[in-house]
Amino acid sequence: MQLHGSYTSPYVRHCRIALQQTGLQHKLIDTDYQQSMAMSPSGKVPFLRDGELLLTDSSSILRHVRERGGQPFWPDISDYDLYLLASTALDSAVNLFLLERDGVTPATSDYLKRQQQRISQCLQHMDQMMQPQLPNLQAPFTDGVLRIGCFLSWALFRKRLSIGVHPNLQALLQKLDQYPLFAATHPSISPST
């Protein structure tokens, strides 16, 4: 299996963790924007090649990896909803980040203001959702929990938000940072560091 993506991508990170959890043989191929446009119909990372199979979204990659590794993917609807909520916030945050690099900001766009509001609402709801789970939360973590962690870690790394007003998300990230597979894939860690 070849996973194409960047070391800083939160979507790629989630797939890397799942591949490590399953123990499946794989190789991460560092791939930039131009390469992903040429090699993947979606023009984004991650994408996965497994023999003749080409998967072009982190969700389909995660399902494939979990099934090949004999692990459940979204064992219950609440975790699936958590995964989707975190993905929604992550998608909005990544889009804002990339648009701001091009000089397009929420100050000039009502749509982007709504994206900022969406992120805030998602964070508030995820914080509430995590409160009852925190006392018993331990590895191996679900894909919903991992997606939240990959989102938060990336957003903090890119200085996109603060989670100081979300104590349950802070506690969750502290637990995840103690998990070796999560810690070893932090966006600041690449093969050259």
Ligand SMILES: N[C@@H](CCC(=O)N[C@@H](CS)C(=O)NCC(=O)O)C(=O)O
The other form holds:
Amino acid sequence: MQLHGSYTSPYVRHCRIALQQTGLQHKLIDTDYQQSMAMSPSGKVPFLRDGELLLTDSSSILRHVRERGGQPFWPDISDYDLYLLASTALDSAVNLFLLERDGVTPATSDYLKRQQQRISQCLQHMDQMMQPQLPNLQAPFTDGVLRIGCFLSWALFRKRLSIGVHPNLQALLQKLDQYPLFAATHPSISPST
Ligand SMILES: N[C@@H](CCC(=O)N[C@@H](CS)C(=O)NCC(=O)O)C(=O)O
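For the form predicted in complex with this ligand instead of the form predicted on its own, what are the coordinates?
Up next: the whole complex, starting with the chain shown before.
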């Protein structure tokens, strides 16, 4: 299997962790925006090639990897919802980040203000949802928890949020940071560093 992506992408990170957890043979191919636009219809990373199969989204990649690895894929509906909520917040945060690079900010767009509000509300909800689960959180972690962790870690790396106001999410990230597969895929770590 060939996973195309960048070392900083939180979506790619989640797929890399799942691939490591299953022990399936794979190769990560560093792919930039220009290459992904030419090689995948969505023009986004990650995308995965497995023989003839092309998968263009981290969700289908995760399902494929878990199924091939004989691991359960979202057996719990609340965990699935957390995964989707974290992905919604992450999509909005990446969107704001990339637009800001082009000089477009919420100051001039009501839609982008809504994106900001969406991220805050998702964070608040995830923080509440995590409180009762915290004592039982342990490796290898669910896909919902891994997605929240990949989102938070990326957002902190890019200085998109301060986590102090979300103590349960902070505790979740601390636990994940002690998990070797999570720690080894931090966005600051690329093959050249
Ligand atoms: N729904 C996609 C989102 C992937 C995504 O947004 N990837 C970003 C990198 S972190 C990207 O390639 N963005 C390129 C662009 O928006 O032009 C997934 O889950 O794989």
